[in-house]
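In the form predicted on its own, a lone chain appears below as structure tokens.
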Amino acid sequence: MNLVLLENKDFIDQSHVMIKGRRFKHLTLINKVAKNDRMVCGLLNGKVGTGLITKISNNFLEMKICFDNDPPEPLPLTLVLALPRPKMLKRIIESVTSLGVKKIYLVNSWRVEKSFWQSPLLCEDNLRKYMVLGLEQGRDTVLPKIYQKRFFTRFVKEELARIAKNSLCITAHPKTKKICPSGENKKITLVIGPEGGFIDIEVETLEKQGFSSYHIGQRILKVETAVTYLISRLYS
């Protein structure tokens, strides 16, 4: 645990918090922290800044906080991801959120399995379950803002030209002759497809709202090996 992420309801007066469950045996086991070590800190969609332990029993611990710094800035990158299988999604979620991208679209296409948009992971405490784990990685406290769109074809003619304006726009596609850009490191509007790519129809709609179709190489990724290094690539 790179970070200590604290809410409001975890304060048992103004400088002090009390850690228990998920975070404390995480804390005692993993990190073998002692009575007045100094952990890295942070207020969810707050501050960052350290804890002081002051005390700690079989099921909890205490810290003084001093909360003195801003979190990273985010990514200024907009993800458009169509929703990939929900064991995929979990590692995706968390993984883009420790790198700083804040806003998540998950899409339909018609190569996404109807039952996905069926999985509980989908409900908004299952997804940030995630997002929190992504943030303590990351070293950050604020959580990205995840959409769920259900039909492609609506949602890029009526909302993602709005989404994406005045950014890069690129969808991610390996059946094109240009590579993707490197080291853009502005902003961007990122759109990846399902396992085995959009489909032709997909690809022309997305052209029609200015987003142009690159590859990353001969190599077919998986869909969550391909997010993270696009990422890394447009903003090496």
Given for the second form:
Protein chains: 2
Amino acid sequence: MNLVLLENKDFIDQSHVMIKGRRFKHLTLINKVAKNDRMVCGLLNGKVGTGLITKISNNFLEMKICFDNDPPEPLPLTLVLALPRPKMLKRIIESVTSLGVKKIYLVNSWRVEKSFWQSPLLCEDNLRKYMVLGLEQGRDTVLPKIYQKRFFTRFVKEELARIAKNSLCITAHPKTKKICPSGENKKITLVIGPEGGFIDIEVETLEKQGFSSYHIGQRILKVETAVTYLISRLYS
Amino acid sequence: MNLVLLENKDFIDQSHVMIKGRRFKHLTLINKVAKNDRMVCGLLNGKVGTGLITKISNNFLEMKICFDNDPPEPLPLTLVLALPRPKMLKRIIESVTSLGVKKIYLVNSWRVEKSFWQSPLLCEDNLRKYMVLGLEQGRDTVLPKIYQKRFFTRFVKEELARIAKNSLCITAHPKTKKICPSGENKKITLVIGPEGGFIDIEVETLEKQGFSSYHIGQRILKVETAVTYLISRLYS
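Requested next: the structure of the form predicted in complex with a further copy of the same chain (the form predicted on its own having been shown above).
Now the complete complex, all chains and molecules, led by this one.
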């Protein structure tokens, strides 16, 4: 845990928090904190700062908190992702959150298995768990927003143009001739297909909405590798 | 499976192979191949080409093979990685293999848990399994070489200078002031520490061997995310 993410309910007075449960266990067993240690802390959707550990008992600890900094800048990226298999989705949510992505659209596509949409992971509380892990990892406080879109064509035709307005519009697609640009460092809407890729008509639907298709070389990457690879490439 | 990786023992005559077991199951259940379909194939450590499916039975299939291309260029990167937890190591081996890395040194470090070195994953056959998955994913044929180094200081002082000769020497380290360069596209030796990072004396030992330390921004990434992120950044 690189940052202790705090919520208002953790506060026992204006400048002290009490930490129990998962965070307490992680801090004592993994970070091995002791009294008078300092930890980086952050208020959910708020500032970051330092927590001085003032008390450790068997099942809780207390910290004196001082917030004095803003969280890191968000990445100006909207990620549109064909719903991956739940196990992979967990890791992707955590990693893109740690990378600073704040808007994620999970969309259907021809090659997305229907059963993926039934996964309990897609409940708000479960997704939030992996976002929180990503924030703790990346020393950030601002929860991403995740939207779920079950109808690809309707979403792309009716909503995507507005979402992607004034951004560079990119579809990652192995079967194309142009190599993905690098070091763009600006507002981007990035669409990534499922394992096996988008089918042709999906790529065309995206192209009609102004999305250019780019590959990332001869090698085909797993979706979770491709997501990190592309984000790094576009913001290098 | 984006490439069917073949070995000499799969050949039943000069141009035909018989595929059983895991690859057969994957091709029929996931790729859903049928007679007369063509698949990208490659010979382990050799050429790539096409396989025409000539026969499918209940538990094997046969293909007529024509090799006509070289595998993709290897990445001119030597990766030196503090041994990660086994579950993560599997994914890292698979992803860096799919990215074209051919030389991997797994090294000890102060913050590497001793038990990780006891993992059965570190047997050659087990590591090979994940390299093969990476080759099938990335449409490559050339197995990486993985070396295991249990003594950090001895390895860095006695072997690393020779290994890293004529390459750009980089240690990824969050607690430093220089941002990691991007788009280097040349021979690089990249050292990545464990979760929690290298301790100061380890970074100094590396610096004495010519390794400069660079961070990748305010955000701290998990090792598996950092590996892909750094490779993409250095070769964008």
